[in-house]
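Here we start with a single chain on its own, the form predicted on its own, put down as structure tokens.
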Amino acid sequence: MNGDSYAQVPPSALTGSMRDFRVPGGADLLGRTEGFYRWQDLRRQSGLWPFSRATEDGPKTICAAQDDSGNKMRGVNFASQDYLSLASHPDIKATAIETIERCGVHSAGSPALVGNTSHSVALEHKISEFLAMEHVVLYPTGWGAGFGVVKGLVRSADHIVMDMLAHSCLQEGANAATNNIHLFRHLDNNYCRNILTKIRGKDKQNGILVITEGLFSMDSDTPQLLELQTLCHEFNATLVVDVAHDLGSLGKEGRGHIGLQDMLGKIDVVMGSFSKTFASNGGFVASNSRAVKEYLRFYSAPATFSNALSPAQAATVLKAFDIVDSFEGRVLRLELLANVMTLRRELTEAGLEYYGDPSAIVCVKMGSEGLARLVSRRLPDLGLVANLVEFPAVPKGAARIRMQVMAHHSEQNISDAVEILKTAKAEAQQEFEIFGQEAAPGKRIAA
């Protein structure tokens, strides 16, 4: 393909963002969704809507997929979150099958009402041991754990001090809990200190929850956790660290940045997800307080009023933790890191820039949403499954292609992916320049 192949792309499919439809007006709650759908469907009909795709045979390193219009593709897969390639591990599959045969497929109750199983109880103990924290609460999704820990602990008079790039689940939990939300510049602990100083200068009675992540999923960077925890102690605040993306996949022992920074057992509250490294849905919150555990069980709605993890999910995650915590897990992390470094090196050699420090997340910079959409449009035909990321997941003007690396990617997979990205971006830039010329003042744009 070349730029001429796409000369008639409607300009409005290359502009705008989901932010434009975030607060629709009008009294008709259902009808006012139409504006977003028209914009979305224009992108879909132009081949510029890469979201809501479905894989045909699971998140393998090479997979078949289809978009939400049924268009099929096959290619090297850098779009799935299976960092240690455990989703297809034979022991994981055998564990799921054996558990289903013995326990069925459904927990059939919330954790408060006989929804737990012996597998979930064992999983709580395993995570407790893994993180050197005394108590763990399980959640049916990682998103629910993030939302639930914030909404469960914070009340309307309390304060939330949060890294401005914290995950959606944490932001939504904050918005549901209190109006006293204070965002600090990304990874800027001095900025966080200034906010805490101002809060405690006016309010010494109410709680403060400070929120950050062990590894930020769009920028692949990490905070200085000891500094933040020390700040929280100084200002009588509580620290929550979301370890969804680094736990299990980073560090010699798989303890992520909490382990790398010698903070095991020293963080007030740790929240995580199983969906990135541990081959299943679900999440957890860990602390050193039995009182906190019991309070969240009954005042954190996603834990109290959702059905518990199924027996197969809990058993699968437990087996995944066993693998992560073994010699095999250490080998898989070394393979993952080698692949990450190879991808970053080959991207640099191809003239492609990326964000952050080495991790399973390698986000390739695009900048303009329009350019990123044109790049993403080409990837299926060229044989690469990778995710376009744009607002609201990242700031406007900072769109990117997110590459998610697996331990079982081959060197050929990586080389193929980089060559495809290089080709797609070169072609897209030509097309985007044509679009810019047509959009210049006084030019008529073909719709």
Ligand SMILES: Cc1ncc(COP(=O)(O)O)c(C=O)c1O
Second form
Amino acid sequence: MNGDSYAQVPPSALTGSMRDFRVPGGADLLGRTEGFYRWQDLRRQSGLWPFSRATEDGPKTICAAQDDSGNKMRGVNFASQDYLSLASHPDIKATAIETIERCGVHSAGSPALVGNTSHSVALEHKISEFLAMEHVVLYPTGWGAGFGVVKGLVRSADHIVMDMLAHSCLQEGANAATNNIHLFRHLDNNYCRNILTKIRGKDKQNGILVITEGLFSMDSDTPQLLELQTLCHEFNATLVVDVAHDLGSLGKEGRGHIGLQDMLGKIDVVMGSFSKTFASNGGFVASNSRAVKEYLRFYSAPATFSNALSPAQAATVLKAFDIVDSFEGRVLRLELLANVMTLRRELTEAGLEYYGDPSAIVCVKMGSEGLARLVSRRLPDLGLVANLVEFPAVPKGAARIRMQVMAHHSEQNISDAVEILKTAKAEAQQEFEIFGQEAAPGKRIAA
Ligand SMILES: Cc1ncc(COP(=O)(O)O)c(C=O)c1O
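For comparison with the form predicted on its own, provide the form predicted together with the named molecule.
Below: every chain and molecule of the assembly, starting with the one above.
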């Protein structure tokens, strides 16, 4: 397959971003969604809309999927977040089936009422022990945990000081909680210190929540946690660390960067998701205070007014924690790390660059959005399922193909993926040089 095999792309399908449609104008709330749909559909008709895909039989290393127009694809799968390949682990499947047989499929209540089950109570204890933190609150999704911990703790007179690349759930929680939001340069603790100094210079009365992540999901990098936690103590601020991507999958013991940086049990508040390594939806917030747990249970809406994890979800995650915490878990992490290092090495040999430090997230640099879209459109035909990431999820001009590695990927899966990426990029580059010229930066279709 070469560049000529693809239909010519209208220049406006190579430019523009979702940001253009975030604040549509006009009184017609429904009608004003159409600008986005027109732009999206232009991309869809040109094969440049790789989002909202569906897998046929789960997140396996080779997967069959279809795009949102029903076009089928099959290929090596580097688009799933099942980092330790636990979603299809026989013991996890058996646990889910047994639990469904015994308890049915639904929690049928909020955790604040009678939605808890013996499985969710046991899961809270397991996470507490795993993180060396005394108290844990469960949430129906990781997103709910991130939003819920921020909105649950922060009031309008308080301040939020947040890494500028913190996840959507944390940003949305911040926006809902207060107008006093201060972003600091990514990973820059000195910048954070300057902000804290300014805030405390004027306001000693109100709270400050400092927010960061253990492993950033687009850049695969991490903050100095001890320094940040010490800063928080110095300025009477509270630190929250989102460990969605590193907990379970990184470090010999699977404690992620909190473990690697010797901060186990020493962070004020740890928030995480089960959806990357722990084979289910769901999330948690851990602290060392019973009062914080009880407060969040009744003042953090996703934990109070949303139904609890189903019994099968809680039992599945509990089983996943047991495996993560066992010898088998160590072996899976070593397999994952070996795959990550192989992928990074083979990408370099193929002349492809990537972002960040070794982790299950290996984002391959593309640069311009137009080029990245043309690369991404070739991947399904060539046999690779991988996600395109572009502005505003990452800075403009820093589009990338995000490869998410699983423990069960084979060496062959990895070499196939690298070969496909190399071919796709070479072909797309030619096409971009011809057609992409018209797609001048800044040229936009009407919102
Ligand atoms: C850093 C981070 N936090 C929170 C979440 C939300 O987790 P979930 O998908 O389990 O709701 C995600 C998932 O995309 C994430 O990447």
